[in-house]
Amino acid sequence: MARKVAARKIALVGIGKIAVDQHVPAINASSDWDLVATVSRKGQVSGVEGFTTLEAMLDARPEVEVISLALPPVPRFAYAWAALQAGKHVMLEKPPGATLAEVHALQALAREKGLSLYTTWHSRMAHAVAPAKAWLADKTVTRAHITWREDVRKWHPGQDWVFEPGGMGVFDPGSNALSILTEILPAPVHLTGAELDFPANRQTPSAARLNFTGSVTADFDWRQEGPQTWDIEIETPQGRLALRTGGNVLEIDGRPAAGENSIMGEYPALYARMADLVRAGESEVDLAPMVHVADAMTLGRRVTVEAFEF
């Protein structure tokens, strides 16, 4: 008879919209995890002990093995570093940091400490991403285009940090598209040029148009109201592939082929993967989507557009 493995104690840091909508339900639905503590200046989870500082939580709950960080990118490095130094495995919400260098530093520390570090990209767990990758595996991409347009007021209501340095602006959702692209393409591409729309009163872009090698292009916009658009369309000599609903629905030559019109499977899959990594004593650090963002910020031509207010 197989021995039942006890759920691991986990703490969630940053109790904002994404934590409440996705992280908490995913943790609570899993037999792998026991959410025993949260850290947040304001947010709380009913029935879970809350702390306002990481240090206080670490002192009070030494049995916590894993810390999941769902707070914004800029402060995340300090929390991740402290957690690893305290001997805790760490799971990072996307994008995994404000810079590439700081994630490399975390990776080195995790390796030194023998701990698991997981840079999550939730859109890679969308229902149709794996079937799309399998369909493309033996094909040559002749053209690809991403249309990723959504309403920042809906998904980040009043969160000014997204338009501050390190907040990444439209690349916060855009990195979701790039995480899918870098997962499913049979050959890598790199950025060759970009045009970035910066609101006159903001420090990060509200829209971006990207060009890559291999006739790959992208259109990101954070100002779309009404229905949201999360599409990736790819042409090959053998047919056309389209991913809809953020990678959750696959179409081949215009006909439904796989997937489910729901985003609710993405975070449960992330936490299942984290459990596997901890059990195996491994890390998973993939910065390919973030490299494209950094390249866009380097190569992008800045266009000043009208001021943006929530």
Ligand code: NAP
The other form holds:
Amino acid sequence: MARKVAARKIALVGIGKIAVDQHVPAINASSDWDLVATVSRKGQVSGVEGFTTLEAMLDARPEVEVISLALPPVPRFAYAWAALQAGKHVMLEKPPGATLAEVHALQALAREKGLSLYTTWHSRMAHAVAPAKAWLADKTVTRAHITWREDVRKWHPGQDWVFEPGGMGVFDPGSNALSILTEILPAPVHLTGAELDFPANRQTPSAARLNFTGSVTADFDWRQEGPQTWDIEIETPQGRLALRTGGNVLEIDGRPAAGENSIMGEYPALYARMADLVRAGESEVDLAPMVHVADAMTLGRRVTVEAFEF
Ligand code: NAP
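Complement to the form predicted alone: the form predicted in complex with this ligand:
Everything in the complex follows now, all chains and molecules, and the chain you saw is the first one.
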């Protein structure tokens, strides 16, 4: 591919499933970015110089301005810290860290260094999220329910890290739903109770049922085979809103109202936002979805269920 004139030089770290499926196509399709290096112990992107350590990439390619981290949450912090220390703007995959405190530490470092830090939440960029937020803005929510049921074997094939401490289990996809909820609700809610299903051989839950203030509930399950369900249904005195297919399609009172049944707009929108943040010298750090996850892990009742194998 021809190099883009005036595009900012970016390096992508962690060449795994989401880097290949979404990050690389989104960067390559954008005139804002020029992907000049990758860092991954095993992964490669054809036509792009690959390094196996961040240090080697930083030494060899000092012109890189922005580093995008598509690693799992636990190893991500050390890379983010080193990238900011080296004077690079940083973009974090979701969930933005393994803990809240480590993201606060990154936020403080980015501020001190005058760098942009972006905690991305790709589901917030789904086609129907902005119209749903606009429709709800002047309404009172009387009830809301999230159904987020998908097949972990399809979306995280063989990725044992999702069941290790910090991998977050079903909250890995569940945080996508919570990122939409926290974006569109006209008033914030907080968690009041949770029940978490832990497979007997795993460290993170494979299913969770959550209760929030304001009659908001959620049902997350990673064991769903066949059709996948990513729905948020909200009742107001003025009518019913439903977001289907992960926030990409909006229905009002059962009729299609906005959106497009495709997830392919999310990552291009994240990279466009990162370009805007760097241009403006700003950061965007929003931990609201992760606060709900941390609260569920703190308050949740643990139920041991059948062992899980990929
Ligand atoms: P993945 O394929 O398992 O991991 C991405 C890459 O990170 C791996 O290929 C690996 O590359 C590197 N890596 C893994 N563990 C590491 C470690 N301990 N130290 C250093 N590097 C390590 O995971 P993924 O599915 O792409 O998910 C990565 C992030 O994207 C997660 O936060 C996830 O929530 C998010 N995400 C995933 C999806 C999805 O559909 N899977 C969708 C949206 C967002 P090397 O071995 O080559 O170093």
